[in-house]
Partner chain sequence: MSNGNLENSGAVGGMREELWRLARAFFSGLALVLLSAQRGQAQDPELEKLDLPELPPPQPNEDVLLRMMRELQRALQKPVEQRRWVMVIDLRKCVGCHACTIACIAENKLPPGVVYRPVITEELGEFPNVSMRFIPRPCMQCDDPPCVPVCPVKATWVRPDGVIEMDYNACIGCRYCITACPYNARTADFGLYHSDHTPQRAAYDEAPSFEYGRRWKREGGNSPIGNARKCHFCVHRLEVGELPACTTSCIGRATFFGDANDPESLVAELISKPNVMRLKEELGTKPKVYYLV
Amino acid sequence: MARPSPRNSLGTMRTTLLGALWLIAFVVGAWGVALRLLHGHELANYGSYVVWGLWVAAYNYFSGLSAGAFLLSALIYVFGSKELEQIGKLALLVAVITLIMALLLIWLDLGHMERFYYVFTRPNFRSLMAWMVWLYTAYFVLLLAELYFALRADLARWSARDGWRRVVARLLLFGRRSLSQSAVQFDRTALRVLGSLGVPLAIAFPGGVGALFGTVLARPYWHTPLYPILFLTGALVSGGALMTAAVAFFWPKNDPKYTAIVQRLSMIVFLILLFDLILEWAEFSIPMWYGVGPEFELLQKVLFGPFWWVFWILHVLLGTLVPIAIFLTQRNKPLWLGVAGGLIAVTFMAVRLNIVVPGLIEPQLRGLEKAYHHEKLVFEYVPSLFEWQAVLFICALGFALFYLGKTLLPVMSVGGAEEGRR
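Put the chain from that sequence into structure form on its own, the form predicted alone.
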């Protein structure tokens, strides 16, 4: 009887460990969501003064990941990038999943979750947030449609096979099983049209959120014209970094283009990261130059306050300097490039927290923090365990959707694009 190879045994152990960690995260996170449904916002650490916290920051973070992944797919389906052609379907899948995660998080943040549909049935056309919800809805429908057309030809091939792939394909094809040249050309045209429509939407979301922050005149920390651009470049950096990690760790290693794809993705992320650093330097250095004013005081708290490590350790060291060092020294090692992308993607949450929270911790009236006393009337905020549990659940759910997607859908079919031309 043949013994299992050490490599297979190691792979089984790794899968078992990851499965156990995911199950723990899911259960712990589900308990937090249950507490949210039972007790509302009572266990959250934000209050009447600091009204936005971890969930709003995470919503901005995940929506940025979605926009970044989608814009990467637009390089393929709209602008015809041949080097990244094979990962277009994966980019669309990641964009769909991270958008679902973002919308679920902002749904948890609503005071009355059950009234979310009011924005459709009782619209206020002068509300910028209402317009954002409608645009998100259109963007989500567009993503699903584009993913369908990207997968259709591969699903049509699956429909001719035996087993579960045939069942999945026939459920999702809606009768369109043709592999004729005209059918495949129609898919390509639809992808180009939908991608072209999606580009301004994907730019508008992070840019629009940045504009929403930047136009709040009463909050000096947010009131800057740089925010729309910073949110957009942040989306491109974090979304591209997430895609770099996803391809490096999950793409079939037997693909002869595997290394080249990861290298190209990492180069794109590296260049956008450098540009984002220039913008961030401008954002920080100008208010800090004169050393006076409310914005300077808040930046002092970000850089040297109790949570200095969020900026210097998570963002600057782990999210910037270490990845840059890896990009420059490990160009021929795809897994290391994936580590760099993963570090940027994960630690970019610190950037979103350092935007949302500091803008709310400064009293708009001097002495207001001492005028009234209540546990919810404070200008300090640290996310509670309950808030982190809900985010953990959303992350576990997102990973489960990604695993199901890559398993049940042909998003990583090597050579699929070439087959579609035959």
The other form holds:
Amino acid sequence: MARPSPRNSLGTMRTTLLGALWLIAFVVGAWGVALRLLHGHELANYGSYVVWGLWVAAYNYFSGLSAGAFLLSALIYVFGSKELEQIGKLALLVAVITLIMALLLIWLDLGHMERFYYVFTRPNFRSLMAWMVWLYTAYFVLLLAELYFALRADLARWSARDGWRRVVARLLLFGRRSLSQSAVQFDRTALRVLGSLGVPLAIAFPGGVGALFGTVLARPYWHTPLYPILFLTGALVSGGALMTAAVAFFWPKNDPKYTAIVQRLSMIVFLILLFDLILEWAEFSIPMWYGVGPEFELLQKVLFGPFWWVFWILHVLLGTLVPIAIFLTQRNKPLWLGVAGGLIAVTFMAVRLNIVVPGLIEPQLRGLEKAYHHEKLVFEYVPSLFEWQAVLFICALGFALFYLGKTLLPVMSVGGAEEGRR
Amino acid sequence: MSNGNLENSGAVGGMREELWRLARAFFSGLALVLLSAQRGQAQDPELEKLDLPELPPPQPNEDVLLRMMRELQRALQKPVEQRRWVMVIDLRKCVGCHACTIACIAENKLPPGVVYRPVITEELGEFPNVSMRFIPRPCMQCDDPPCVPVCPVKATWVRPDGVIEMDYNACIGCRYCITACPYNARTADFGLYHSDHTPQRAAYDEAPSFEYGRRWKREGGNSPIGNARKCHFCVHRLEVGELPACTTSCIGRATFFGDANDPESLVAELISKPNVMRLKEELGTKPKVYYLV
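For comparison with the form predicted alone, kindly provide the form predicted in complex with its partner chain.
In what comes next, the whole complex appears, and the chain from above leads the way.
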């Protein structure tokens, strides 16, 4: 074997470094999850008044990424973009993984984790939370089914090969190994049916999460009819941006369509981002116009309070202005477009935090904050280290699942008419 | 808590214990769901045996508590759906001593971070023309409670007598109801103890409470740990003929309690006065706690 070229050794170094970083994140994160299982919510900084914190925000964030990635793939189908059709499978994988991340995190947030299934055995369909759980369960099942039919033809081809691919393929095929015209046709029909079921479901799911907050009459900050729509566009922006980054960084660069795909994706994200900004402008400017009232005071805190930088630096600067500048000036550099997508996707967490937390930091009755003293009875909130650790674990898990998925499954197979998603 | 003083040696055992507890709770919950279709909850037999307390005949200038207890006993003779429990708090009489807050904590064995009846202190005016106002804030037991429809598992509901009840064993701890309450009347039990970080768990931390007529011992992460909690007008006391702990402990007799469906009752008399108000009436929650101003 030839000596490794400098380029190769650089690649090895990068892999080692990333692997080491991942391991640290995983271990530190797992320690946090162990603390959660051992000590419950004792170490968390959310309390009896600010009852939802980082985990609920991150749950909204991850579930939004999932719905966004899925809807993007569905939009591609609706508008029949041949160029983008190939990324459908990758979008499904990302949607499944981010949904798993979201569900694990919200499970940790429950006071009684072992009772999660009560939502299925004794649901209250008046509650939007019950609706949300039923919707994402249906959505999850649908995603898995879609992924199966999208990958089946490729897997069937793998099952004829040797080595680990054969094992993976045989494990996942459930016996349907045929590559006949009719079998492949059946996959396509199944995908089309599931896809059309999936679109309303993937719209209802983030919309339902928005309604979960929007219907809370007691919280003027949340109580806005715009929320279901804002959650939907938010999901599309963040999920689309994540897909842009995933394709830009992980798609085979030798695919002749690589640059075109990334450009097309980033253009879609750019347009939805602009639309999202209009909604956000409405959301902020209307309640602020009078300059009085509880909503005004909370928005004032979001914009100019101690955590002003979450809005201005993370969301406006890094999550909006910088990506827009990149979209406008670096249109021919797919990696830069990927960076822009990554920036939007990562900083969207700031938007989710600015939805959940400010809604809870104002006492419902003036003076309540001083009525009875305990650290769990305060109207302030900064996530504790332990809460970040759990989120870190979920992220490490998500990256691991993504890596495994893209290595073990034919989600990025290029070309071949019958390999397209639909 | 600033930092969990974890004993490394106990961590593995603790983890095993925790997993065992989770498994136990999971399967017992499953069995409960499968076996009991209806929610008929057996009362603690010890509580059922008790007779209503014997009261002296009415006298002029007697303690108002005696009158309210007599009215309470009268209400208990009626079917439960004909009672309508209300609380009236006279803000002109409240001196802000917090005795009701403490009595409530003692009665319901409330852990740190959980409070059912805080007293809000308001300062009015500017020096030298200042005064103070004290507003005790129990659960409002709304006729249209925002906390009930949001519960994803039907763990909270309006009783026939108007009190908002909770089934601790059904609550999954999502805390949605806490966000929905416009009075911050619900708090979360995060499993803390007053004697945390001391050499020994104190006896008062281990004493059971009798909320909703059942015995609740806070141990091993069992309910009510992990649940949302709130004031329930001490229904476990009402059903044995005793007034809520906040009412009996009020040193200024500023808290009144009784059956608003009884036109002869003190509370019915008080809430027909013009100087009555309820908190955030504009929300349409229709609280059953009235304030006299």
